[in-house]
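This document opens with one chain alone, in structure tokens, the form predicted on its own.
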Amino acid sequence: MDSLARFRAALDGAPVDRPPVWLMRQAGRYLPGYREVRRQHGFWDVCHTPELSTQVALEPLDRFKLDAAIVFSDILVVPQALGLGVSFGPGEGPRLERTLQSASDLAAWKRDGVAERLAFVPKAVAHLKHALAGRYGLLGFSGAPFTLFAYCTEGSGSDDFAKARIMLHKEPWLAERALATLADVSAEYLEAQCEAGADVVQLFDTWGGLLDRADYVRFCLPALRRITEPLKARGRKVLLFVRGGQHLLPVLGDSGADGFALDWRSDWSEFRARYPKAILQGNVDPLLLLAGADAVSPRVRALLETMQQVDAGRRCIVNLGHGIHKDTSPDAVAALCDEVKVHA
């Protein structure tokens, strides 16, 4: 069974010879080829140049026994396209020049022409699709509305995104309007990626786990459904990743997603018991890879055994519970992929 057939079969719940594998942040700073590209080109230049984005997206497929590629981009392309001025300083996290603090700030968001300003990502998807030549699966992605909202209000990274959470309580009407706007832009953006050739798209709600269940239900689920409903109406498949979202397990099904990426603290069997027909992917601790190749194989083997026992290997994708850490050895990544491969 080739990688593309394996990946698509897992999405459809069809039999597979083994679960497919891809890794969040599989193209990144831990790889020498990526570091070389970044020495010569700025981050946004790589994202906006299909030849460069494809080059870095292909490096992990050339090195490891992976079954899918993910387009090289960033979740903050949406705030950037809305005119919030996103930049990445050397060795720093993202910075937004204009933050969301008031209704006038929201009114200043540049909705007109936003699809055209985001068109470089679907172009990168199409370019990568051509380069894959039918050999691998292909994922597109976007930030989930709350995670984008968190950066829009905070203006940078944060441990608690206090400004975003305070706005939910102090000005809920403004938060809901902003979340709806972010959702509608993201829905169009993800559909464009599907049109360009993505087999599935993933929503990254990296900071959704900061919210309690009641707030996630009130603010996040309606915004997520503004994305999943139009996509699913067109036959698209959508995965949802909520880091730290174990407490949200009972309500995640109301997001409309076809499946869930589990973080390393989530229990595979609990998710499967709650959502028997969902696609599940995950959930190896990314820091396990920093312990070296010898530590990786037994944990991956245990995950594969769980997939077989609970799911008979169907609707399962091996992945990490978050993105690859920049200090990860490529040898550890190879060990993970090799361990999956031997189960074919």
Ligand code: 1CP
The other form holds:
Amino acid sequence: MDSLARFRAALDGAPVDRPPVWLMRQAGRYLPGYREVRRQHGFWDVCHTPELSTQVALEPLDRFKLDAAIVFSDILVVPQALGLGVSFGPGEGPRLERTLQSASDLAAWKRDGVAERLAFVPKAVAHLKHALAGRYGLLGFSGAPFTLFAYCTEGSGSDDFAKARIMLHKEPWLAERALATLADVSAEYLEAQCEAGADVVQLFDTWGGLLDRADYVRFCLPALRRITEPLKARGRKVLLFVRGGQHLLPVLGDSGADGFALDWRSDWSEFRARYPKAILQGNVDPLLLLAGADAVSPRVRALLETMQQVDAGRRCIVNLGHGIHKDTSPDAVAALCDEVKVHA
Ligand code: 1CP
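Please move on to the form predicted together with the named molecule, as the form predicted on its own is already shown.
Okay, now the whole complex, with that chain kicking things off.
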């Protein structure tokens, strides 16, 4: 089986010779080629130049035995396109110039022309698709509404995103309107990525696990359904990653996603028991890769065995439980990919 056939079979629940593998943040600062590109170009320039975004998206595929590429972009393109002024300073996380604090801030979001301002991402998808020449799977992505809302209110990274969580409790109507707007913009933009050739799109809810189950049900699920419903009506496939989402397991099915990307703390067998027909993806601890190549093999073997136990590993995708850490050695990534290739 070639990589594209294997990746699509996993998405369709068809038999596979082994589960496909790709890794969250597989293009990024741990790779020398990426660092070299970033010495010469700003982050937004890389995203906006199809040749550069394709170059950095292909580097991991050239080095490792991966089965799929992910378009090079960032979840914060959506707040940027809404006019919030997002920048990535050297060595720091993102900064937003205009944060969401009040109804008038929301009213100032620039909805008109937002799809045009985001068109560089589907263009990057199409460029990458062409370069993949039918050999590999391709993912598009967006931030999930709550995770985008968290950055829009906080204005930067945070451990607890207190401003977002306080707004949910203090001004729930404002939070709901912002979440609905972020969802609608994302839905349209994900459809454009599918149209441009993505085989599947992934929603990154990196901060959704900060909420308790009742708040996730009240605020996040309706916003997620605003995305999954129109996409599914057009036959698109959607994966949902929730970091720290084990306590949300019983309700995640109501998101409408076709599958779940599990973080390293989520229990694979519990998710499989609850969602027998879902695509499951994950969930190697990204820090395992910092323990060196020798530590990687037994853990990957155990994960493959767990996958194999149900339906001979159908509907399974090997991945990390969160993005690759920037200090990861490429040798450890190679060890992970080699182990997947050898053992299934
Ligand atoms: O060169 C640099 O200094 C920028 C580092 C970087 C990179 C490589 C950022 C800034 N974004 C990206 C690319 C990126 N981001 C991709 C495509 C690359 C790939 O996967 O191969 C993807 C899918 C993302 C998604 C993303 N961005 C998430 C969700 C996944 C996750 O890791 O949780 C989040 C939360 C972001 C926000 C963001 N963008 C960049 C940084 C450093 C951050 C984290 C900010 C924080 O600490 O809260």
